[in-house]
Every structure is written in structure tokens, then in C-alpha cells.
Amino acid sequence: MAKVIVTAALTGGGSTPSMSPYLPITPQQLADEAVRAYEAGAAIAHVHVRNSETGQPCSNLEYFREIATKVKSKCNIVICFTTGGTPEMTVAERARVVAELNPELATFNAGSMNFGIFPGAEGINEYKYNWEKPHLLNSENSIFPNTFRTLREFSQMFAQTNTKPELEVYDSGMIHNLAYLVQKGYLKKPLHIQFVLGTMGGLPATVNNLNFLYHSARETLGEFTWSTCAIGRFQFPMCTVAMIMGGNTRVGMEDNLYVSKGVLAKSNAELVEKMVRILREFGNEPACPDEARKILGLKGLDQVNY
């Protein structure tokens, strides 16, 4: 019986409050969502933060700290902080959460890319907040920057805090970026990779593309642990394929707001529960947080700064 890590990506930055009334926004809502996801079978909670009044994505360090502290008081789920941010944020803003909170795990985006969320505006007739439409439409003319210099600087910061990088790979060129960082000693093996499929600007969410990324990474980087996430309706099909291939899975409202066709998920826990049902149909079980720590080689909850 294989143990599969299920990550719950709670809110992200691509969805807006007008898309779903269930999207968690405040630190309390996000902390509650993380605990419910843990109870449903998630071993990791991937955390972005939003302005508590408007729901706009932000990088408020105290929000990150509040969420992590509240979650830690209720359960031992692994917290994976984002360093992705938004195009408006500086590298320092994006990376501050690692430098200050010394988490066990945080995202590390492996290269620059177009990152379009502007098609999301097509299905919204009325916006709840004024920032939402510009936030979506401006992505048509912005780039998600992760230069070789910032990759080096991020690598050094992760090493200083003994934070495990979750290496986000959206396209095959990013695998070669990681190989360069390993060659120079900026990244240490064993690596943990997340293949991200279906973003506008990255590889489409297909079985062939996942197979291509996985085997390209194996040829280039050797052994590694890995997970997959996919956008929208591709979330569960691609996570199921990843699980069958021996990988781990990420579900949640950052990537997909629907639990089934036309039915909005009322919580991240619903999405986790569905993924757990699927993996159990194949004779697998969800890893608990401490099992995930062992699989990924994390430093432990006693060594974080929150």
C-alpha cells in the first residue's frame, strides 16, 4: 500500500472573490481551511495570503505568521508557503516569508514565464471588488520573473534557513535551470519537484506532457520526489495519473474551484476528500504529515520560526 502525499493549495492568487463565494480570504478562514484539509487527509497546506478586507493577493508577513501559528496550535500539517506572489511584488517581498519564518517547505519557481489569468475575466459579469478585473486583465501584458540571479538568491536563502524548496516546473526548460543550480551547488539533492500543468504560459495539462516532464527530469536530474498539480477541470485527471505513476498530488481552490462539473467546492476539504477517495480506489492511502516529512526529508516543525 503506497502512501501518497496530498497537498491542499488553499487560495492562490489567480482566483478572485467574484469567482466563488467560498474562496477563503482572511487569516482565520485560511487557518480553518488548512485544519479542515488536514482532517480530510491532506499532509501539506500550501498557503498564499490575501488582504482581509478586499481579498486581493498580498505578501503581508503577519498574515502568514498568524495563519501558521493558528494551524500549528491545532494540528501538525506541513505548511508550504508561497514565494510566487504576484507580478506587482518585488523579489524581496516574495522571499521574505522564508527569511523570517524559516518554514519546513516553500515554493521555488524554476524559471520566468508568461502567466496569463486574463481569460478568467471572460466569465464574470459583475465584480465584487474594483481590483479584480484589472488584476486579471493586466496579466495579458506581464511576465512572472524568475531570473538566474533570483534563482541563485532564492537558493541561498532556502539553504540558510534549511527550508526545503518545492521546485515548481511549468515547462521543460525549467528542468535545465534546476540542473544548472545543482551543478553550481546552489541546490542540494535530493530534490522535490512539482510539475504544474495547464497554466496559460506553461505546458498544457495532458498525460503526454506529464510523462515528458517526468522522464526529462529523470534523465537530467536523476532521482527525486515529485508531485503534480493542474488547473481547472484537469485537476483530478492529472493528479490521478500522477498517483498511478508513483507521484504525489496537489488539489485545492488555488487551482480549481469546482468539486465536479458545475458544482463549486464549498471548501478545500471537499477537494481533498475527493482525491483521497480516488487514491484509495487504487489501493493507496494518504500520507500523514509526519510521513510526508520523512518522504521529503523535512527538518521538522520544531525548527520553524512561528
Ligand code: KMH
Second form
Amino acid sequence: MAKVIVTAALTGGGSTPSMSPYLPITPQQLADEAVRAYEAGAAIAHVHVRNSETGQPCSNLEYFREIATKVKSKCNIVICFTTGGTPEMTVAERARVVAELNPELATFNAGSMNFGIFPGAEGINEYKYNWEKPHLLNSENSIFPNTFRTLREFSQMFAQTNTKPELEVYDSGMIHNLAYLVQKGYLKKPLHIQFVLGTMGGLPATVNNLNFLYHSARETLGEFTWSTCAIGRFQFPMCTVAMIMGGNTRVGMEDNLYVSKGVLAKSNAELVEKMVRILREFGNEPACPDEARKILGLKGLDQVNY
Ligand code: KMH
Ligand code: ZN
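Having looked at the form predicted alone, could you now put up the form predicted together with ligand KMH?
Full complex below, order starting with the chain above.
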């Protein structure tokens, strides 16, 4: 039996309120979703924040703090804050949550890329909010910037706060960006990688691509811990493959809004429950938060600033 980490990515920045009435928006909703995901077997909650009135992705530090504090008062799930945000945010805005809240774990996007969320507009006939349509359509002409300088500065900030970077790898070139950061001493081993499959601009979600990324990373970086997430209907197939390969899994409404074909998930916990059922069918068990802390070598909940 292996212990497998299930991360719940609660809301993200690419899903919009018109796509699902169940998408969590306010800090209270996000905190409740994190606790329910924990009860369902998630060891990590990956957190983005949204404007409470409009649901628009934002980088409001007080929302991050409120969620983390509320969650911490109820359970010990690991919180992994986003530093990716959305392409509309500046790098400084994205970095602030780590510098101020000193979390155990946060995302670290391993290179620049196109990040198209505009196909998401195709299925929407009526928008709930005015910001949604331009947010989706403008992504046809925007870049998700993570220059070498940003990577160096983020590495140094993560080291200062002793926050473990969850290294988001969307394509194979990014593995070599990481190798450069390791070689220069900016990133320290052991590394933890999230292979992100199926974004528009990154590698498609196929078994071959996951296998290729994993083996390229092994060749280039040696040993590391890792997890996979995949967009849309590929979420459960790719997480299942990752589990079989010995990796960890990330599910949740950031990447996928449906629990089965045509059926919207009513909560992130539903998606976590499904992943846990799959893990158990293969004789595995979900890691609890403290087991995840051990696997990833996290500093502990007593060392955060929230
Ligand atoms: N939005 C996902 C495709 C981040 O938040 O920094 C990847 C992600 C990155 O979760
Ligand atoms: Zn994210």
C-alpha cells in the first residue's frame, strides 16, 4: 500500500462563475471547501482568491490570510498558495502571499508560456459578470511571464521564507530551467514537481507526455517527489496514471468542474472523494496532511505567518 497525496485545487483563475454555480468565491466559501476537501481525504488545499462581490480572480492578501486562518482553526491541511494567479497580475502581486504569509508550500511556475483560457468562452451563452468574457478572450493575446530573473527572485524569496516550492512544469523546456536554478544553487534539492498537462500552451494531457516529462526530469534532475494535474476531462485519467507511476495527484475545480460527463461537481470534496475511491481501488491510501508534510519535507504549520 502506498500513501498518495491528493491536492484539492479549489477555484483557480481560469474557471469563471458562469461555468459553474458551485465554484467557490468568497474567503468563507473557500475555507469551507478546504475543510470539506480535508474531510474527504485531501492533504493539500491549493488556494487562489477571488473578489467576493464579482468572483474575479484577484491577489488580495487579506483574503489569502482570512482563508488560511479559518482553515487552520478547523484542520491541519497543508495550504499551497498560488504565485501563478492569472496573467493579468504583476509578478510582484503574485509573490506577495509568500513574502507576507510564509506558507509551508506555494506554487512556483517554472517558465514563461502562452496560457490560453479563451476556449472556455465557447460553451457560455450568458455571462453572470461583465469581466468574464474579456478575461477569457484576452488570454488569446497574453503571456504568462516567468522570466529567468523572476525564477531567480522567486527562488530566493522561497528560500528566505523556507517555503517549499511546488514546481509547476507545463513543458519539457521548463525542466531545464529548473536544472539551471539547481546548478546555480538558487533551488535546493529535494525538489517537488507538479506536471501540469492539458493547458493551451503547454503539453497536452496524454500518457506519453506524462511519461516523457517524468523521465526527462529524472534524467536531468535525478530524484524528486511529484504530482500531476490535468485540465478538464483528463483530470481523473491522468491522475490515475500518475498514481500507477508512483506519483501524487491533484484534483479540484481549478482544473475541472465535472465529476462525470455532463455532471457538475457540487463541491471540491466530491472530486476528492472520487480520487480517493480510485486510489483505494488500486490498494493505495490517501496521505493525511502530516504524512504529506513528511513526504515533501515541509517546515510545519507552526512556522507560517498566519
Ligand atoms: N492553473 C493551473 C493550470 C499556479 O497556481 O501557480 C496551474 C497552477 C499554477 O495551479
Ligand atoms: Zn493554481
